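Shown here is one chain on its own, the form predicted on its own, set out as structure tokens.
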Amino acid sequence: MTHLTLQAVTKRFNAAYAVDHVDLAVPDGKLVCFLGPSGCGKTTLLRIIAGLETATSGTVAFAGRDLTHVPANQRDFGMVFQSLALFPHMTVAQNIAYPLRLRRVAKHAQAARVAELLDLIQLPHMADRPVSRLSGGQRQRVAIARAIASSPKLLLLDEPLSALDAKLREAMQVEIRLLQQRLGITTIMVTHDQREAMTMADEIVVMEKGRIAQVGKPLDIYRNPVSEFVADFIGLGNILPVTLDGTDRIGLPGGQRIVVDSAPRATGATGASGDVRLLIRPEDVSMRAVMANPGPNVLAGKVAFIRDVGSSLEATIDCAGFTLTAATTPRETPDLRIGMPIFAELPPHACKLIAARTAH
């Protein structure tokens, strides 16, 4: 069942389009991430859904009700801002109770709801502590508890983890995801961090220049991006210009031809190198120091750089006319070193042909 629907939503500031004719359906009970670089329109779109911005044109509907011109305080949505916007002069309990007080909920009902939420965010012993004395992760939890205090039908999160350090940020990603699943509340989260989106989302909406570039499950978008922009933004990838001749082989920048499983005609390419790219993820590139019978998809190269992060290695391989990045582990390639000759194999099933980046 789809609860939130956007139809041709557009936001224009003078002649510039911040959001450009967006159509979207958000399923009930799912966590959806708006993902994209700064300035792509994701926060503006979230604010239009919240009622904090008015769309220039288009409609926003929830559960069949047109909310396009309904004020924010009448939409029954909860929101967590990037700054969290907690009241520093109030205690944890007072912050959580604030939206209930605005709705004139009885004091005994407020106390019961606050106690329930404090248990939910695992801070029952901090009810009377000023929020100014909380850690970043604790403040984050309080902000979420306040946003859901009045049992909103939709939860909106605007880059809520951007101010946290890396380790706490990853821990909070899991906490928020588990909390959202426990509550079953439909949630939309804005982020520019593809790892965060991959970790948390049921569905990712990739945005580019005010438009939706692709919508899908995280792994589907990672494995089958529709364009060079999406492939480049979601995870690491080797993206190479290629030439097509109508066969199952493509030409690489160095002149070598390799076999791919994806049909060139599926990309809509004409055969010129300007309109199609080859994508292969680093983890799909196999490295061998010795290869007895190299096939058509085996490239000879030399290790130019190694990024060692302990549990994994990333090797940059200089091939004829281009470079490749390959991901491996110390156990798989124990003797890997800079300058050594290497064979890189590109499995045909892992080679994806995608549309080249276009200007618009």
Contents of the next structure:
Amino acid sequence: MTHLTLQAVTKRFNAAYAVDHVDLAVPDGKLVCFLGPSGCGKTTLLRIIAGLETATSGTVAFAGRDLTHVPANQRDFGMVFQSLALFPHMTVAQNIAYPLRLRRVAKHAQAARVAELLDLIQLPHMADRPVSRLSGGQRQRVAIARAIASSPKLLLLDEPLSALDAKLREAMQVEIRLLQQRLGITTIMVTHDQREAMTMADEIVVMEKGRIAQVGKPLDIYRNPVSEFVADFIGLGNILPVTLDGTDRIGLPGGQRIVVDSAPRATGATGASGDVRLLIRPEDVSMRAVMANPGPNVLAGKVAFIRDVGSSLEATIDCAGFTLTAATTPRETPDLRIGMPIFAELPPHACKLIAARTAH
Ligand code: ATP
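Okay, that one was the form predicted on its own. Can I see the form predicted in complex with adenosine-5'-triphosphate too?
Let us now look at the entire complex, which starts with that chain.
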């Protein structure tokens, strides 16, 4: 077993907890994303794993070895920062060879490894080019090649794509993911972009105020978030206050009562109405202009807004007392117009009851 284990890792800056009792096991060969809003402690946790920051308490172990007090340069982990930190006066090959030079690897072995890595990142003819003359995406690849040059057991990426424009960023997400899978290198990546995490990760660690809010596979978290915070952070969702009466029916803000399959989850929801929210994802809300026998989970409303971007269509529906967003494709709903009456169906299996966000 070579996986990374964190136990009760805590970091305080004066009285404030940046990381608060984090327990985590990162499986071998997987890509794990730390995801959360600005200031939730992602980077601090990554820096503790890297050895660039010392935990106030708790332990970091890798492959069964306690690393808590081992300095960064003896951890043998590769790291790519947001800034990339390439050496601008050096060539591509010199940048990639840098960690090998530090380790006093023989010159011919350095050259062979650099050639291998240049092939891997698909820049075989760029060895002698100064990094200052590379595009953003090429620089990104060189930074990754340098981070993995000495075959580290763990690769740590801190928002490595945040400086790139949207299109290149999406392309690099796929590229890094494919490279990571090909090498089978255990990787932890920090991001605040949920789409990036959903695209790349085997597992997502959602963080909130220094703590882990939820850990799981991307789709599991999307489908079954444990709380309003996680539901709101991962993807779009309709999140509504509800009233409960102990039956399988819940009351919506407009007074309508609908049937749900899920029981209030144990995670913090005590069952009192104020603690619970209804989550239904936009793609689970189906819209019909005409309905002969509306069932119990059908709400009558009016189309208030349409966002049609060609590949997808989102409609905001005004129901009495609240609004719902429904997502579909323009092909499936060609005749939607603002102001038209519409029926919105909320299938019971897609209605999730989740713990409300706590105010602290
Ligand atoms: P971002 O996405 O904005 O980088 P983050 O989730 O990575 O945020 P951290 O950078 O880990 O968050 O910061 C967590 C908390 O710790 C923040 O409140 C931050 O202000 C605080 N913090 C981080 N580094 C220090 C420091 N060196 N001294 C004091 N407070 C710090």
